[in-house]
Structure formats: C-alpha cells, structure tokens
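Just the one chain here, laid out as structure tokens, in the form predicted alone.
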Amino acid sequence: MDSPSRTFERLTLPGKVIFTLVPILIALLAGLVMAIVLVGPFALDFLSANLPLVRFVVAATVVLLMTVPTAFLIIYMEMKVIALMNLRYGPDRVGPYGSLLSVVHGLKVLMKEDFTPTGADGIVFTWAPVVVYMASVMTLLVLPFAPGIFGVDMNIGLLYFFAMGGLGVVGLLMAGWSSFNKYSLIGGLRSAAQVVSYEIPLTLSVVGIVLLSGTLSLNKITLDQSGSLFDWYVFKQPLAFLIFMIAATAEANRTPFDLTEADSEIVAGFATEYSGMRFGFFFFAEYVNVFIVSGLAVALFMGGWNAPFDWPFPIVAQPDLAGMGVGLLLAIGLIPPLAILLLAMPFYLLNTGLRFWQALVIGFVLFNVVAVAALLGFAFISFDWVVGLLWFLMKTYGFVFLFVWMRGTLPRVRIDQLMGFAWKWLLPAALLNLFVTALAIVLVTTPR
C-alpha cells in the first residue's frame, strides 16, 4: 500500500492544488461558521450601538479602495487620448483596447527595487510619499458623489478640503530635502513656492460661492444648485470658475504648471531619487489629485450630482421581490440559461466554422452585457443616488478629459511666468471677484 506522501507526489499539479486547498477552505469555513455563531450576536450589538463609527470606517475603506482603480483609469485615459491627439493608436495590446496596460504599468512599478540613496534621510525619505498620498485621499472624505453618498458631511467641509490638500506640499518638501540631491531639492522648493502662490487665489475664488450659499458644507453647496442648469454657480461666478480652474491646475502639478517635476530642467524634481513602490505612491497621488480637483470643480460650480434639466419621466420601479416567492427562484434559475442559448444559436447556425461551445461563450458574454445594462437601467429609474452618481462621474471625467487635453496641447511655462501670473493676475482677479460678489449681495439684500 502506497504511503500518503507517495500518493501526493503522483498527483498532477491541479490535483495537488485541490488536495491542498480544499481541506484548508473547509477548515476556514467551519471556523467562520463557529465565529459567527459565537461572536455574531455580540458583534451585531456593538455595530448597532456605534453606527457613526461603522459608517466612518466603511467610508474610509471605500475611499482608499477607489483611489487605485481611479488612478489606473485616468492613466489609461491619458495614454489613449494623447495618442489619438497625436494620430497614434496608443495602447491596444494588453487587454481589450489596451485597457489593462495601466494596470501592468502599476504592477511593474510596484515590483521594481525600492532603493534609498546613500546620504538620504531614510525616515523622512520613506514617509514623504505616504504624506503626499494620504493628503490626497483624505480630501475625498468630504466630496459629495451623490445624495447620501459621501464620507463625512462637515459644516466646514470646504475648509477641511483645502487644509488637507495643502498638506501635500509638506510631503513634496520632505521628498526634496531628504533625497540628498540638488534636483530633488529644487523640485521641493518649487512645489512650496507654487502652492503658496496659487493656494491664495484658489481659496479666494470659492469665497464668492460661500457668500452666495451661506455655508462651507460641500453637500449643502451642491443642494443649493439643484434645479435647472442656470442654478449652477458657474453662471453666477464665471470669473471665479476661470480662476479656480487655473489655480487648481497649478495645485495638481499638471501641465502647463508641472514645474515641480520638469524633466527638461530638473530631471524629475522631487521624485528623482525615488523608485519602486514609493515612486508609485507619488504618481498615484498625482492622478488621484486630478480626479479630486475635477470632482471639486463639479461640486462647486457644475451642480454636483444634479442633472442639468429635470428628469422628464418620474418612473419609479420597485417590484415586490418578496411576494414573487418560488416564481422569482424559477426565473433566476431558468432565464439565464435559456437567454444564453437563444443568444448563442444565431452565431452557431450562421457561422459553420464556429463550434457550439464557442457560440455559448459568445452568448454568455452578450447575456452579461445585456443583464448589466438592464440592471443599470433599473437602478437608474429606481434610485436617486444612482442617477446622481452617474451625473457626477460624467461631469468629473469631462474635467479629467480637459486636464488630459491641456497636457497634450500646452507647453510648459517658465518658473518666473508661473509665479508672476499668480501674484500679478490671479490674486487681483480673485479679490475683484470677491468684492463684486459681496457688493452684489449687499445691493440685492438691502431693503429699500
């Protein structure tokens, strides 16, 4: 009789994997069931008694998880859009239409050697990208995505947003100083000068909106723009919108104001000595910043999640799923296989070179596309937050496209032009907009 070790050695690789994983999964499942039975009631009591804490933890987790796919999507969008602007194909090999190339780039960066140069301050050098990344992520907590879909609705949400956003320059300064490299130091100093210069007109540009809405809560500012297209603050504050977009471009270190990492002058600026995961944190933060700035512009000036017109068909689909009982189970069990078969048959009958299983794969893919589209349509007419989220994301990615467009067309300015434009033009224009807005409010609200 063979011993268990010799029997295991004779198994194929899939057999070894199954023979190893199945007992582990069974043990884990049994442990999970026991933990739910023993600890479940106490955990439910604790969670129900601390709902605000639970909501905050869930919101923070979702915000952290959404940053990476958001960065990957914007990187892919940038590669594809700039390629089309240059009459090139762009990424078209890895994944459908090259959509997985940004994921491959991200994994490649994470797998590279994480090197700390000789002479660098190791602790500061390591924490700098973390500070930059977390400063970006923490601003997402107050950004309203849809009705009820936000991390925290603070009364001072706008002030919190600018306070957290301003911490990013601390990380850039840390990176520039600790790298023991003259180009990194110049990049860090440039970032400090740039943020100090453009933070003032950026903040002053939104004070007019604060005066009009009477609140610093981003959620309430968005609600104040509900109605039609002409209730949006972009029409009430056009000069503020222009100032905000220019200053926000400089704050996000985007072309034509990307002087902190000007490769034609200072190699890569603050990131010159970085590699591996720490380098990836910097540029994940940069692309997340593009999304954040675009989302803030939408929330402040473009109505947030509000549609530009009233939804003309007030249809609400709320079927009684509990009342369907056995019929619902039969529908779930029978409709997908029949639909897949019906979608596969035309491909199998009209194409003689196609095997039946290949036609079934095509039918399965088509069924999933149709099912997802139907589910989204059902959610769109049933839930207000789905409608709001779709409008918010469409507007936000419209601004992301604008940032990508600027990178593909505009040349980088000189550092003296950057600084002079902020102090000589943007700051006076922001003050003028603030004084005119305050004067208009006084004239309109003063009783005659």
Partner chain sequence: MSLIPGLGLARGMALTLRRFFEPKVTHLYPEIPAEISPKFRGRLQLLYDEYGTLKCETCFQCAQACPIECIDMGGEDTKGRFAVHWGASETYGERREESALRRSGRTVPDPAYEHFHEIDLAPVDAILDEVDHDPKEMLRILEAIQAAYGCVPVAALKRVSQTTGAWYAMLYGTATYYDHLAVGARDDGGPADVAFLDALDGALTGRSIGDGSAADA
Second form
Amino acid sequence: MDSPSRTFERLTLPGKVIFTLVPILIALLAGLVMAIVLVGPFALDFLSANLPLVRFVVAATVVLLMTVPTAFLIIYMEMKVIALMNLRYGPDRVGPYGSLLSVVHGLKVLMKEDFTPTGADGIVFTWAPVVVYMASVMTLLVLPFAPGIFGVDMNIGLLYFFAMGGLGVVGLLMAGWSSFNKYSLIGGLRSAAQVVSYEIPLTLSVVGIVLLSGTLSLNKITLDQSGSLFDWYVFKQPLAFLIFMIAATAEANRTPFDLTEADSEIVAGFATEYSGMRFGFFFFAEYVNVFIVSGLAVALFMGGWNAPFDWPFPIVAQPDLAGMGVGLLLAIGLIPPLAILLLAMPFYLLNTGLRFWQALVIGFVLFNVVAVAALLGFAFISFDWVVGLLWFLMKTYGFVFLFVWMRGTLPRVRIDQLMGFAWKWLLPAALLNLFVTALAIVLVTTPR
Amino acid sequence: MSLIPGLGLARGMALTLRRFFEPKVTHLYPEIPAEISPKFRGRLQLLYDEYGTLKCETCFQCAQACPIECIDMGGEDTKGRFAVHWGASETYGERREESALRRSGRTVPDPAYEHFHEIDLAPVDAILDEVDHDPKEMLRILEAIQAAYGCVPVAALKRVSQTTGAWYAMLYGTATYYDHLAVGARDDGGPADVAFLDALDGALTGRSIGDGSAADA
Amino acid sequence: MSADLTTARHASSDDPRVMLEEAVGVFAPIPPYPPRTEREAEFYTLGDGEMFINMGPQHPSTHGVLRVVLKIEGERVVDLDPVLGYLHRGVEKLCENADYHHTIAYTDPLEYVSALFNEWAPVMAFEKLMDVEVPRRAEYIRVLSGELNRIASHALFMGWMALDLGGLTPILWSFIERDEIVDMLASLTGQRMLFNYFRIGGVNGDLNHEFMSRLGAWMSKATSQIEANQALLNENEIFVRRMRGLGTLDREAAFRLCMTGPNIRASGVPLDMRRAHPYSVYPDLEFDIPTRQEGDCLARYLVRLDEVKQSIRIIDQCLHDMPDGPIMAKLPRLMRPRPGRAYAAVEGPRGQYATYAISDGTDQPFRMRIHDPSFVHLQAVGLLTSGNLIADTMAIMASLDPIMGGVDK
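Switch from the form predicted alone to the form predicted in complex with its partner chain and print that structure.
Now the complete complex, all chains and molecules, led by this one.
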C-alpha cells in the first residue's frame, strides 16, 4: 500500500510526468482502437453512403481555414505594394521582407479590447461581423480552384455566389445601424445603396457568359473555357469583362468605390465603433472578398485553372516505382548522402576556405532545395490539379495585385457619381452586351 | 482631362507602376543615422570650446528663464563638482514635479546627490537661526557657512534654500560667484566622510584629490 | 418616448459602488446653451429629415482641430457651422509680454507648414517701427527661403487635397518633395519646421555651403519632378470630375469675403501682395501672377500649381542676383522703438499675412495684431458647401487650405 507511493515520491519531476502520462496515453489509445474496431465499419459505411456530406464538411473546414492565410497574404501584399508605389519600403521588420507583419496585426487585433459602445444594439452589433465574414466564406465554397478541387459543384453556382455576396451587405447594414453612431449609419446606408446598385450590372454582365456556356455552374463554365487561350470568355465578352471588373470593385468596396469606409469623409464608415477581433472580422472579410472577386473574375473570364498555353515539353515517362523492388530501398538509402556529398564537394574543394562540415551543411541545404523542386516538378507533371491550382492562384493574385494597384493610384468617387455611373452607364452597357450576345447566338445557331 | 475616357486613369496607373520599381527614398533610420546639418539647432546638448572644456558655467540662468521648464540641471559641472543634466527632466529619469520642486528650492531625493547629504547640518541651522532665516542676509549666511565648514557644501546650500525659501539656483549662483566662497570644496576643514567620498570619487574618475575640486571657483 | 430608449449603466460619481441607469436614446441639445444669435437659433433648429453630424475636432480630414457641425439631409449638406478655438494659444497676448526679438519665436508656430511667413510679417512691422534698413543681401535671403517655404507648403497642400479625395499616394510623394526642401532649410536656418530664422534687421545666418549644394541639386530636378508627380492627379478623370465646378466662388463673393492669396486669384482677381504692395526685393524680380477665371476647387488647385513654377523662377533669379554684404543691420540688443504704430503685410502661400504692431516706447510691443489668411478663408466654407455632399465638404475645405494653427492663433 505504502511502497508504490513512496517509490513515486522518489522519482524526478520528468519521471513523475512520464509515469503519469504513459498509462493515461495507453488507456486512451486502447480506447481509441477499440472504438475504431467496434464503430469503424459502421461509421465508414455511413460516411461512404453520404459522401457529399463528408465532402461538404471537409470543404467547409478547409475554406474556413483558408481564409486566414489568404487574408494575411493579401493584407501584406496591400501594405507592401502600396508602400513601394509610394516610394516607401513598407513593412520590413517582422519576418523576411516584413512578411509576418500581417500576422502580427492579426495577433494585435486579437489582443485588443473588444467593447460595445453605450447605446449600441448589443446583439446586432455582435452578430454583424459574423454575418459579413460568413457571407464571404460561404461564397468561397463554389469557387472552382482546380479540376476536382472545389467545395460544392452546384448547378446554380453563379446564382448562389451573387446571393451570398449580396448577403454581406446585410452585415454591413447591421453594423451601421447598431453602432449608435451617425458615421456608421451613413456608412451602412452607403454600402446598401452601393451594393444594391452594382449588383444589377454585375449580374447582368455575366448573363452573356451564362448564355454562351448554357450553365450556371462555375465548374462547367471553367471547363467550357478549356482548349486554347482564345476560348477564354474575356475574348468573347470584353465589354462584359470591363463591366464586371468595375462592378466587382464596387461590390468588394475597393478603392475608387470605397465609400462605405471613406476615411476622409466618414471616419471608418460602418466600422467606426468596432475594435478588437470584431473589427478584425470586417477586415478579414474585406480582404477575403478581394480574393473571391478576383477568383470569380478568373473563373468566369480568364479560363479558371486552364493554362494559357500547353506545356511545351512532352511529359517524361513516369518511372515504375513498384517494379524496382529492393532497388528502390537502396536508392532511398543511398541517393541522399551521395547527393549531399556531391553538392558539398565544390564548396570544399574549390578553396573557398570553408570547413568540411560547413560545406556539408551547404550541400544538405542545396540537396533539400533540389529535392523539393524535383518533387514539385514531379507533382506538377503528374497531377492535373497541382497545375490547375497553380494557374488559378497565379491569375487570382494577378487580379488582387490589380485591385491593390488601383488602391494605390486612384482617388475616391463621390456618392452621386457612383450611383449615376451604375445606373446611367453600367446598366445600359450590360443590357447592350446581353442583347448583342443573345443576337449573336441566335444568328449563329439558327439554321438558315 | 483627355478626350478618351479612362486614359488619364491609365496614365496614372502607369505612373504608379513605374514608381513601384524606382529606388525608394525612406531613411532606414536606426541602421543609418540621419544626416544632421552642422547648423541644426534642435539638439539638446552642451557645447565644448576649442580646448575641449565644457562651455556651460552652470549658472542656472537658462533653467530660470525657460518658460516651459524644459531645461534643468544637476550633477557635475566643468570643474568636476556637479553633474550637468541638460534637457527635459524626463530625459534623465526625473519626474517634472520633482524637477519643479527642486527648482523651487526644496530638496528632493535624488540618487545623484546622495553623497552630499553626509554632513552634519546643525551648524547651518544655528547660522540660520542667528539671521532669523532671512534670505536677504544671504551673503552673510554663506560666509558663515564657509567659516564653519571651510567650504560651502551643497547639502548646506540645499538646507538654506529649504528653510529660507530662496531659489536654489540663485543660492548656487551667489555662492559660485564670490571668490572667497568655495562651493562643494572639500579641503582639510571638511568632515571626514566628505574627504573619504572625495577620495573614492577620485579613485573612480581617475583624478587626484583636490585637483578638480580646488577652491578656485 | 422613454419606453423604447436604451439604458446604460454607469458608476455614480458620489458612490462608486452604486450603478445608475441612464437613458441614452436622447442627445443633449447642441449646443448645450441657449442660442445666442438669430443665426445660431436658425442653424440649430432641425427641419424634417435633417440631422446634425459633428466633424471634428478629431476627424481624419479637418486639417488639424477644426470642428464642423454639419446639418445634413441624407448625404446632402444643408448648412454648416465651423467651430473654432481648439488650438487657441493666445499668441497675440504672449507677444505683448515678450521682447521684440522674442515675438518671432511665438508667431513662428502659427501656421506651422509655412513658418517663415509668420516671422516675416512681424519682423517687417518692427523694422518699420524702428526705421531699420535691412541689408540687401538679407532681403534676398529672405525672399529665397520664403519662396522655398512656399513651395514646401504648396506641395503639402496638393498631397492633402488628394488625401481628402481618397488618394493614398500623392501625400507621400508630396512629403518627399517637402522633405527635401525642409532639409535644405534646416541646413540654412537650423530647424526643419519652425525656423525662427528672420531677425529684426536681417536674418540669423548667412547662406552656407551645405544649403547651396542641396539647393543646387534640388533645382536641377525640381520642375520635372513636380510635373511628374502631378501627372497622377491632373489628368485623372475621377479627380477632375470631382473638383471641376465644385465650390465655385465668383469675383464679387471673393471680394466680399476678403479672400486673399491663391483663393482669390483662382476667382480671377490678380491680387498679390508682392505686386500690390511691393516689399522686400520683389519689385526687382520678374514673375507672373497666375490667375484662373473659374473659381472652383480645380482652379484653386491649379493656381497653386502654377505658383510653384513661379516660385522656382523667383529662386532662380535670387540666386543670380544675390548681392554680397552684411546680413544683419546694426541694432542694439535691447530695442526700444519710439511710440508709434506700424503695419506690414506679406504674401504667404495662403494669402496675406499681416501684422499690426503698436509701440509705447518700452521694449515690448504694446499691442500686436496678427492677421491670418486661413481664418478669413474659413468663412467661405459655409457659403460654398451648402447644398453639396458630405464628401464635397472635405474637398472644398481642402481646396481653401486652412491651417488651424493660424486660424485659432
């Protein structure tokens, strides 16, 4: 009775920790194994029977997790690009070239006090950022990133996209109303007016594409543009592309049309009273929106994941890895050290004054670089979706750069100019585009 | 504004893109210190003459004149008697109220002055009682202190300032003006601990006793 | 009414443990005192669908601490009431208690973006009081540094203008421009912003090598650099469309409002103190007075742009004509001018800076009145803004270019 406890007393602190944790872990593991053995088959059956559900849960999780690094990247991009255009250096202290500054901003926002102003409508005030953020995250679900890499392939994808995109304005209106601040109210109402006005030309501009491709599914629209460069809809619908870009800028509240948070007029618009992570949600949603709008432009007009040109080199015959047998094992064991030595050789032999171990370290690093590049190249050649994802992201970030560039250059328009532009110019132009497209389709397809 | 709509915007965009690749003008300050022209007047520091001697005479006139109490002094002066802090009191770790207090003549605890407190202040009190704490009799008080201590210790000056209500700055100015008064001089007549501390000071700062502190003020 | 009011809890000031509930759905009346004039009573009566919105004193674009109470109906500004005094320092009174020499240090920070002109006007007034003849070289140095300061001020104006219209980039380019000039002036005067350089009877220091080399390097590229920077805005459709026809001030109104400087020159009146009441060495210098007929925000912007070019021209002439000689007149340390009064006006970047000084024979001015153009120009805001949009308020205020340090004195 007494001796085990005395033995335990004599143990050092790590010993105590280990002797406590190991049994617990073993018990947990055993429980887990038992559970898998007992429930596993049924669960697998259930999951395989409901594959769309699994797909949705995974997609929703991935999309939700994806927004954070995306927002960080775009925020960093905005800080850096605008700074360089302003002849400044921009962030250059945290991380390489200041690239971690947006992460620091995120942490700062998390740590700040999160207060509700006196007189604010607490519930609405709290939920507004959530609505805004969820609206942008949910639009991300139907965006086709690469062949097979998309959340849900809805047959009404485009409609869903615009519906969800329009939902965001409800959040902004909620924020503007509940903040108990006149600047917020004006900002919220401005955003409502702006988004409602620009939703119409935005939607009308893509109807031409819908007519051409005969589907609302973003995935199928992208597939429609596969082939050569000139199958992209931007060449068939240039006017629609222009209208789409202008309306999308307004929809995402980006710079020539960022009246909702015009800092020189109404302080920060709907976000005036927000602080801490609630403000962070608005901030994130804004940048995720930029990504989404760019992604949509790419998927609709720029051929989505399709490469603009075919891969110029014929794909090398893939090695039959399984056929190599023991040779594979030997290769895995021998190639890395040999390659490291080989790469270290020049640094050691060429009288650079490096010691042997330093040369080895350089060789190791070089080997890693080469190996990773080789792996990526292998993946690029053999997996379709890696290529697709790469092209998609490249194009999307090209558009993000365009948005940031515009922010660095252009002043803001006035509210009456904004509305007049939407109703007097964009809407007729979108209707004209739709009419011409329909006419062309009728003329081409009608047998004479 | 050009005839083709959007051309101005496009030219602006082209200009910003060109600036994107141009060399940047930001001064990377902590790494590369700013170039300050020799004529720059904004720096708070004491000047030295061509012989390398501090020009400041610690007359406290500037501290008295400064309307926003930006200048204050304390410590050691040209002759190694008193350290001079120059600039806002905050910059050398003293609060503004303390600075104002000290300027008003009352003593405030200050680590830099600690070793001046090591004297017996009874003779000062006796002298002050004799003249009924009258600040108009300042020279007489100071001479009496000089006679009692063989010098005018800083602690005694502070005591006088505290009890008579005269500005410490004025007292210090008066005491350093007259040749027969030796402020802070610590010759044989001074108390033993002062001499000891002076020796310690000398050992620490590398000067011999009585060299910088000779009563030649 | 009280049924749907939100309540807030706050600690009682008497007993910190007691929490009081207070209705927050009603605002305290603005202003919290009964109206003092008819105009005030009219302004603070809300019509149907109107509301007040309080811009400033802490607002991103009120150029300092100007507070503007806007009466708006939707996005449209019905009426407007600028509230001043948040930066009042009592400079005139301070000057009455200072030596003639010391006043320069007090007037310096009035308009902090163009400090030299705030020194120039009082210095000229005191020189008139004392019958001092300023050496010619000192006058040339004054003109040279003054024109440099004018360019620095106008550069900043252009950046602010764009910033108030939502452009992020021009302000930083302007600051690059201004920084070069200000560094140059720092090597001449010893300070970057509040120069404290002009003295009664001359200037504080002669031109030095560092200043001249910086100035030479800048002059060789100044025109092209300024023009390159302006290409971003001058042809920008958004910018021009927002500015053209906005806040139009005609000749008559400009005269009635006693506007001076670029603001009246944009309305077609070639009024310039440098020509109207010539002072210093300006009669010897060749320069044009740029004017525009439109009187709108764009004209006010472009007039300043042209002025920069004229200033470069003046600097060029100064460098060519600069005579040799002393930079200070012989003057006693302690000045006791004869009893009398003097008035002096100079043309600053915002208009006419003037000083009216009365001497009673002592070494301090008996009374010193400072006339500042920003204060006068601010009157026009109410006239120009009514009926425009909120965003236009900012554009109009930026185009008038008031500096609150000068307005509140």
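For clarity, every value in this text was computed on a predicted model and none was experimentally measured. Numbering follows the first chain given and starts at 1. Only the largest set of C-alpha atoms that superpose within 1.5 Å between the two forms is called the rigid core.
| query | Any CA movement of 2 Å or more for residue 364 between the two forms, core superposed? | reply | The answer is yes; the displacement is at least 2 Å.
| message | On a rigid core superposition, would residue 342 pass a 2 Å threshold for CA movement between the two forms? | response | Yes.
| Is residue 423 one of the residues whose Cα moves 2 Å or more between the two forms, with the core superposed? | No, the C-alpha moves less than 2 Å.
| query | In Å, how large is the CA movement of residue 46 between the two forms relative to the superposed rigid core? | reply | Residue 46 C-alpha displacement between the two forms, core-aligned: 3.4 Å.
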